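Only one chain comes next, encoded as structure tokens, the form predicted on its own.
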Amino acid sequence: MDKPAGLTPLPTVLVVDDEKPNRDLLVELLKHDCRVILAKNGSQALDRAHEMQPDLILLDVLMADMSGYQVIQTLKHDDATRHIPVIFISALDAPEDEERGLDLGAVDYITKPFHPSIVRKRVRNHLQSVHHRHLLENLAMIDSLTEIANRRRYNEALENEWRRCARSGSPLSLAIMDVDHFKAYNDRLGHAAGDGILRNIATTLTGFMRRPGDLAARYGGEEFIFLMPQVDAEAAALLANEIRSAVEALRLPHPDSPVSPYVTISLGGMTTPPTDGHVDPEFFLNADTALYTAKAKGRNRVVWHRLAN
């Protein structure tokens, strides 16, 4: 059953074992703490990591297909699932076993036959260090002012969605924006009010984010970006456009722009269909050539460049 909204999801927990009373066993000591997700050979395992990414894994190593020491290595050689913490539990009880299983990059070794409550809290402890790890991780992607990504989170995303795109034939677009005559803003109102723009503006952008793949970041100084997957080009820039009202119509006070009396941005825009896994420089290049042009031509206006099949 789901989680309530606004609840914190149960981390997920698979476990690879080839013995189904193993399997249960682990199941029902685990069941109120987690969500456990289940292999019983080390080629399922595998399927398993990569399909659900989960927080830990408890890995037996003798298994029929392949032992845990094989699946361990392969999780460890691939980037999707080398950041996996792995737990051993195992009836090999030599300390040559359990060395060699540290050594592989197995976070801990438990051995067979274990007590319940032992096996309950290393997991825990485990669990825990996952969750503040991710909370640096994603902390590390947010920027402080603004409190939306930032621009490792962009270059991330890009990378992300511009192989997927590649994959499905889909065109990405990319809206880079900038507030106009933000100098004259913070020299006239002082950097603390600049500030504030900033943030009602980020503010903004993440009320346009209605899909998965969509983005909204602070690139840099009050420059802020959004990444598009799976738009084509005329609607990436009615939305650009909308993006433009929705900031001009919080009606923020700007007594030194030429071009309105309120806080206004200018955008520019490129979509492309990425066509390889590698990101073309070109792609960022072309949006922010469209935005020059934007600020050229007046101001508080979206300019749009695509690039044809």
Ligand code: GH3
Given for the second form:
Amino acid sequence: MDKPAGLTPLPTVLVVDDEKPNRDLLVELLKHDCRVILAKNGSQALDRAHEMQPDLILLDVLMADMSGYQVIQTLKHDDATRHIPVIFISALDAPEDEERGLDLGAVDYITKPFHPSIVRKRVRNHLQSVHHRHLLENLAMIDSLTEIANRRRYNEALENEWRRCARSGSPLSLAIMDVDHFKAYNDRLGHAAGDGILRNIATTLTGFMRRPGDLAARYGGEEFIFLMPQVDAEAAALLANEIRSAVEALRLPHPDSPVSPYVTISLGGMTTPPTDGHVDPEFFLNADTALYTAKAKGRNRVVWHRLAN
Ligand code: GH3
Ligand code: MG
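What does the same protein look like in the form predicted in complex with ligand GH3, given that the last one was the form predicted on its own?
So here's everything in the complex, that chain up top.
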């Protein structure tokens, strides 16, 4: 699950132990470094991990309903939880137990009775690694000029939303947009001013991300994407036109545009009912062809595949 970029909230740690005194001890120990949530058995641990997406799990091995080994196996088999690091805290202190825990994918294994300050420091170290991983993931997914999602993030979101819409039988809509006569803008006002335009457009697009799954991304150069899961063609084309109009309403002067005194964009779009399996390349191609048609028809307009525009 995505963590928001930028803000770093207090990390969340899920403590799983079937004995209350142990849970209390760990809460006392960790409460200054993180938000602690609790589970008192294996099945509760799986539910909490799913629902709360903690940054780290401290997992007891010997529990009544389900062993910690079974819990970690289930976590590691589930796409929604496999990324969450697990530390075993266990009274089983033989090297074979520790080895088994690490083989099952735990990042660390602490034996009971533990030394409180050591547990605290190890948890801190692991949370630091989690934090660095999130930073790297975010860096790799964000376009540095506009600070919105990049093409890689878009591709990933497209795969996910495609599958999600296929499962729920909902439509998926995609708009591709491109700045009109942008070369002339750069030639007249300079590349730095052009960069400013791209940032302005990115901010405007971000303002249209109103529903879960909506995604604004910079596809590359002066091309942007807006992905709209669960939006049908009519609604998507209307929204695309609102985006077009919002960019024009910024009134960013474009002295050399034959289309308008201001910077404008053209948009092409496509809506499809995704089928199971992988993304159909035609989805993007048809939206791109619609964009080409919007350019050919005079720019500063929206053309939607298979809609009377
Ligand atoms: P059209 O209306 O047909 O899209 O015309 P256009 O001039 O926008 O299209 P063309 O493909 O000829 O030129 C695209 C321009 O976009 C050229 C390139 O310098 C500019 N561009 C692409 N990426 C960037 C960028 O990151 N910053 C700036 N400032 N300009 C960029
Ligand atoms: Mg252009």
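Positions refer to the first chain, counted from 1. Predicted model only: the values in this text are computed from it and were never measured.
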| property | result |
| --- | --- |
| Between the two forms, rigid part of residue 281 equal to that of residue 155 | yes |
